[in-house]
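Encoded as structure tokens, the following chain is the form predicted alone, with no partner shown.
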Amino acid sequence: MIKKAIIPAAGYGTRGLPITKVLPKEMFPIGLKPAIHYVVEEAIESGIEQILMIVSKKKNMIVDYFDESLELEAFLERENKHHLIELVPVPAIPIHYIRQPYAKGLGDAIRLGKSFIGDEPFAVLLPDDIMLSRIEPALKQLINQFSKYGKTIIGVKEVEESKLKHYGVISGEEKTKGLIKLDNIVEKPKSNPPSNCAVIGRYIFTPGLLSVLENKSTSVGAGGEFQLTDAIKDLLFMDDCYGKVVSGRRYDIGINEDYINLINEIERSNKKID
């Protein structure tokens, strides 16, 4: 069973400039909650029992958001607004934090979680990608596959060809419906992508990935960063890895159109509940 998850949240958020100069992209509001709240909820609903967030010195807002606020709770008690206390976000599981001194890439961020993970398989959730599913959470779909195969499972979705250049793209052989045994993965292909299946920011890794990340800690990949995709490519030579086509709607909050569509989707859902 997968009990631990890493949420990397230390990037500069350059796609969201200028607002990300002062507001972390993970805190972009979606309804009355920030984006990262939905990702934490997905992790908890999928059975995760501990989370490690990789943050930077400019992401204290994230830490403050999930921290207890005794002053606020005391104020609500004093003003007879007890019903609002349940809205104050206090996660049901422990959230730990570690700072990434310099945003050198996703691979470097995950490498920092080695002591937290130990020798266990673990999940990674990218807070840029918000997944909405009526059946079961996206991460839980990957965990279900991991329980069958015990191998690295990467969440993927079919994406329009014009957008593939923004993502990691996989290729491989479909073993069962919606499950692909990987033979290659390419980070942000500028031309000739290997397929139309893009990585969506949900992963289950075996602990072997951490050894690969340690060995590649000085490597530079696409964009001059230490890319997770390059480590996965190396992992393919050591062990089987699979791509799982995830059911549900995926929104990349780094894309304005997706962000607006997500806000509208949440508003429609809230109206149905009301």
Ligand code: G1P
Contents of the next structure:
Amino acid sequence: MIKKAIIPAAGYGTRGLPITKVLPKEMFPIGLKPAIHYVVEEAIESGIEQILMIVSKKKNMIVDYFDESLELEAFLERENKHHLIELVPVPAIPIHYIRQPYAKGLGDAIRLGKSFIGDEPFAVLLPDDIMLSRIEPALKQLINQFSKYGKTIIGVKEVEESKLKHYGVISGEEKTKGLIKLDNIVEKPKSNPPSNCAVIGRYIFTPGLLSVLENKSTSVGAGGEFQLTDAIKDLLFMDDCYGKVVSGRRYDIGINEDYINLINEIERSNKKID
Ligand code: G1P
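Could you output the structure for the form predicted in complex with 1-O-phosphono-alpha-D-glucopyranose, given that the previous block was the form predicted alone?
Zooming out: every chain and molecule, the one shown earlier first.
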């Protein structure tokens, strides 16, 4: 039902300086795979059939990573290392790319996906957030809710009060367990957050969001950027939107402590598989 996803990966990654000057944070290694590989896998496991990545000038490494690599494969063949060919990443679905000329914010990045999306509901996955779930991929959990309600669904999770200022924070009325009908969303509240439920970087949008983004294309929100959260706020006046408490562990790789915990967790689970 939800076949297309946008993965915005055009930001400067300033929280990760100095390394992000040359290494996009989406390419931070987690085990032997870069972070973005996990996000693409989550999308595919959730039934997504096509991805649009929004990249920028400094992100060619991402494009190269998912590209065919005939030279490398020929080398492995020649050297009798056929068994390694399956490790060369080639995504099972088409990945398209578009460049965001200026890092003007998440709202601006998603807006660039208009012609890719057309008139269908679509998913957005933010690659800073790595979701690990034993039961069902985080995005799939949102897609399941979308098939029941047909409305915009935003993945949320409770976070410690001191961390709410880093995220979009929602409030609303709990309709069924873990499903909240939104009445407000605030980007990175400096004080008085409306709840302890933070947006985790997984969304299902109805195509109406794109018209809202189009109309807001010059607006400036928190941090001087064109915020996706501000467009969601406008959407709330037009239609019902829901927050879904997603099960699974969430790691924000922009936060050093989360990144290290994620590496350790992947390390532990690889050992169990061995
Ligand atoms: C973005 C969104 C924010 C969300 C967060 C999740 O912020 O604007 O609402 O909570 O991702 O990681 P950013 O991380 O780009 O500052």
